[in-house]
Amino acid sequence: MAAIKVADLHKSYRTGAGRVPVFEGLSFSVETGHSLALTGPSGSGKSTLLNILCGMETTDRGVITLFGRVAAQRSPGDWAELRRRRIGVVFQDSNLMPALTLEENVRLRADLAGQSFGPVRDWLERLGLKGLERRYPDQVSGGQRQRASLAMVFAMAPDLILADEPTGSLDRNTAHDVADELFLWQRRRGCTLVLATHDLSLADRCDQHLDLAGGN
């Protein structure tokens, strides 16, 4: 069964210079438990597509089916519930709450997803953040914040992960270790993964590869 089906997707933005197309007739599907890499140059629509798949952006036309239900039939409340419990999003810029420590951020995300008894500290340690649990986001590096964001997603145990350049701010060795954790967790849980990346070696680890160069 497909976790995601996208058929004839059209998306554009209006600017002072007129309409700027992003997608014109994009179609693809991802089976439950499989992984899809999105590649393409900056501006090709990778982040836009992830935002569409989690209900944070609308489309001009086309049909998106998520978990067997047409996306257009979902209310804003439905989308909020999906993002709270079933869709984990890793943004390019970590979405940590600045007033909470790294551990509190991860624990809050797990609680909201109904995973209150998840191994929060274990995920922080496995992602190289042992000893930093009580630090605040502005007390750690950008790469450490990104790893904490990934720990938040693991702790919520979602059915779908949408990851936007999850290793882009990490050094090569750390990026490799984090990618190993991501794919290991995804396959063990049978979670669906859509990964936007410029790193072709990372894209090659996915089951499917969609190049968005040219907008379709």
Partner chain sequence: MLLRAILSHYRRHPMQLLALWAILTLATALWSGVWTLTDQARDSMQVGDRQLAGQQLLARQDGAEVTVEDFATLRRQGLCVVPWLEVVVGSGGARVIGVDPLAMSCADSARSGTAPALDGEPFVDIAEAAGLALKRPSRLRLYLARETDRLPEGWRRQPDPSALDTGELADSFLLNLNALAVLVVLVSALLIRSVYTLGLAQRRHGLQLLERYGVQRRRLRRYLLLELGVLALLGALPGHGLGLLLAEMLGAGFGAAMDNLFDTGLLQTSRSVTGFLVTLGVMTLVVAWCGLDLLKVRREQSFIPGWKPMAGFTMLVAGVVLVLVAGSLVVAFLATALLLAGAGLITPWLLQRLVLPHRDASPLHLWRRRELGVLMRRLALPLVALQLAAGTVIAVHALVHTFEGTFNQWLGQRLAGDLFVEVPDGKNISTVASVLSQGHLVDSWHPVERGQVALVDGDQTHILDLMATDTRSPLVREWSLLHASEAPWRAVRKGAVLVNEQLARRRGLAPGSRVSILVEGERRQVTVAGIYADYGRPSGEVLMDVAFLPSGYEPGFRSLTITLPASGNSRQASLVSALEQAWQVNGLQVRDNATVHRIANRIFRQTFTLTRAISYLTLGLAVVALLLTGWVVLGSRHWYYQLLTTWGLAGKAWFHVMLRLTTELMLVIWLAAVPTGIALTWVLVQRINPLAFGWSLPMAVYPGFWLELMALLALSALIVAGAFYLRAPSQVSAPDLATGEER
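Note that the rigid core is defined as the largest set of C-alphas that superpose within 1.5 Å between two forms. What you see is a predicted model, and the numbers here were worked out from it, not measured in a lab. Numbering follows the first chain given and starts at 1. First, how it differs from the form predicted together with the partner chain.
- In this overlay on the rigid core, residue 141 has a C-alpha that sits 2 Å or more away from its partner position between the two forms.
Write the structure block of the form predicted together with the partner chain for the protein whose form predicted alone appears above.
Partners and other molecules omitted; one chain follows.
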């Protein structure tokens, strides 16, 4: 069964200079448990698509089906509920609340998702953050922050992960390690993953590949 089905999606932004079309008839689908890489030059609409998929952005036209249900039928409250329990979002940076320690951040995310706090420390340890649990985000490196962001998503046990350049701000090696963790977890849990990236080697590790370059 397809976790995500997008058919004939149209989206444009209204700016002072008129309408800026981003998508004009985009269609694709992702099977449950599969991973999809979104690529394309800057400004091609990767982030926009991810925002649409988690209900944070509206569309002009088209049908999106998520977990077997048409998105248009979902109320804002339904979307919030989905994001809280089933969709994990990871940004390039700043996924952590600056006033909370790494551990507290993970707990907060687990709490919102209704998950128990039990494995929180395990997740941090598995991601190589043992000993850093009580540090604040500005007291650890960018790679460590990004791994903590993954721990947050893992702790909520989502059915779908939307990751927007999750390794974009990391060096090659660290990026590789973080990606390893992400794919390992995704495969083991059978969770669906949509990943926007400029990094073609990362895109190659996904089951599917969607290039948003030439007007889809």
